[in-house]
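Just one chain is shown here, as structure tokens, and it is the form predicted on its own.
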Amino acid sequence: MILDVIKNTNLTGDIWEMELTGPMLVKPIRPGQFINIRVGESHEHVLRRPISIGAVDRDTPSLTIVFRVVGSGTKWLSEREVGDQLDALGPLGRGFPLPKEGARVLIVGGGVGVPPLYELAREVRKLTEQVDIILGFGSGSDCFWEDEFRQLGRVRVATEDGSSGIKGYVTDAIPNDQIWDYLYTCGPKPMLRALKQHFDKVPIKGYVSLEEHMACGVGACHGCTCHTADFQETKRICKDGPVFSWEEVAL
């Protein structure tokens, strides 16, 4: 499926925001799903790049992705201009289940794990006003979308070097005097593991979006797998996830 680039902006450092439009927008898109983009002009990049859908605008219509430049493939993507076209598959994967109406919700994102939580926060806000959001970054210069999230809930920012918000990790920014019914999170696996340990004795429904290198993106190659919590089976992150209950998979 072909998507047209209508915006491509450097947010900060090596983080880019791209807005796309095309026939994919007629399909239902759930928060937490992703698209798999072909990169390069010929066959120098065999594998597509899976990138989470950060926001959906049905009026434009358009979808927004945010990605970090980490190699030649994503560098090529960052060089696309308005009017360029991308070959993409999607929407793919299993997204976030939404909370019950009026529930108390905590949303926690780390680095490039922040974007897929934005569309989720928009949908959650339609169901409840009790939304707390924690965004974690390496430093203040890495922060993005803070203002956008503030329109959807009470936001706390944590940076490892203390240059913005609370110094430390996302777990250091969790208020000790609050309780939640649901926790939704996406970011590096050590962060997900730390969050699960933090709430180990608390009755809360936790959902994690796992980041992983993917090949086909549709579950055929079994190249992106994770263990179930009992280590008896494996799950395909691209097809069975990327969103799982944190009781379902080993972190």
Given for the second form:
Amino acid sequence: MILDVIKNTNLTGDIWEMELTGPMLVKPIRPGQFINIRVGESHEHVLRRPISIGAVDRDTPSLTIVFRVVGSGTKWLSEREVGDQLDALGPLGRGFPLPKEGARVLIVGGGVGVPPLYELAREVRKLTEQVDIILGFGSGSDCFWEDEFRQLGRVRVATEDGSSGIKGYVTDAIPNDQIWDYLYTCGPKPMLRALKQHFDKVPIKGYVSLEEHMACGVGACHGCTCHTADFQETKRICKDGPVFSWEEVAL
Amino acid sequence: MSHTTNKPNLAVELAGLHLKNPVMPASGCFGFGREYGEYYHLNQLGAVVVKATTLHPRLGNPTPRVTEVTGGMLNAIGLANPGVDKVLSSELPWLAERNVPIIVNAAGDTVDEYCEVVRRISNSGLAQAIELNVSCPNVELGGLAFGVEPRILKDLVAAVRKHCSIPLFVKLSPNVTSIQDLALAAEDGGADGISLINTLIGMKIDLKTRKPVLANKRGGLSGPAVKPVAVRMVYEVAQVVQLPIIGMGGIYSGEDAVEFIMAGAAAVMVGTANFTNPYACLQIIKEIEEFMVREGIKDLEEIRGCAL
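Starting from the form predicted on its own, produce the coordinates for the form predicted in complex with the partner chain.
Next comes the full complex, and the chain you just saw is listed first.
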């Protein structure tokens, strides 16, 4: 499916924000779903790059993705200009289930795990006003979309070097005097594990969005699997996920 | 003006199987068909080759299992599959309704396991052929262990043959000294056809962690990077066996497929290209037809093995 690039800008450091439009926007898109983008013009790159959908604008209509340049494929993506076209599949995967109306919701994102939580926060905000958001980054210069999140809930930022917000990890920024009905999170595995441990004894519905090296992106190759919590089965992150209840999978 | 009578004939006969065209997805790259069935009608394919099936369920290797390399990819999935009984009860009935020939790839850790898997698949009536996997580089037991020593391969094929009442293909590994010796061993054992190549064993190191990217460390290389090796091996096998050959390895276009046919393949399998483009098989079928029209070829038989 062809998507037209309508914006591609450097957010900070090696993080880019790209806005895309095309016929994909007529489909329903759930927060937490991703698109799988073909990179390069030759056969140098045989695998698509799976990237979470960060925001959906139904009026334009457009969708926004945020990606980090980690290799020659994402570098190629960062060099696309307005008017260029991309070949993308999607929306793919299973997104976040939304909370009950009026529920107390905590959203925690780390690094490039933050973007899909923005579209989620927008949907959540339509259902409840009690939204707490914690964003974790390496350093203040890595932060992005903080102002956008502030429109949607109470935001706390944690940075490892303390250059912005609280010094430490996202778990250090969780207020101890509050409880929530739902936790939604996306970010590095150690962060997801720390969160699960933090809320170990608390009745909270937790949903995690997982990442893994992917090949097909549609559930056929079993490249991106994770174990179920009992280690008896595997789930395909691209097709059964990327969002799972944290009771369901081994972190 | 084109006339239907001038339409080239893409159909092929493969060890008694009638395929409407020579293109089928390669085992492991197409699941059991459901996922790509969301993209197009599977009955447009020559056949569907499903994921390697073993006697017992297998969860597969730890992740990362896949990574890209220049012009290809490495995988170490580790034969993840729900086991033969579940495959027969939950996967193949759905695929059988798609009106496309089904080839089941069968793998095992021991000769007895291979025989039992093959027997159950053959007796189910759900598969039109079996592809014996003696070439998986990503598991400790079985797989490749049966595919590198001609005597061992011949004995395995002969043992399995007794339990198989449908056409039996043997999929060969390129990770051997003489592909011809293995192809001849499969033929001696009673195979109805040879498919090749499985992946080449490779490795990629992560410069940041300074360790192999794949959890399994080694993985199978596939994609455009392996195509010349695959064409050469199909050519060499075609020189010595009488059996029909299914060629594969880095096929991304109709012209790539034609190269394999000229090297002696009766049909081709498409693997990694499905990941790059979910419609790859359909595009390749169309491009083979376009090539035939352009070159005035009426039937693929005219060019099969012409390079030999």
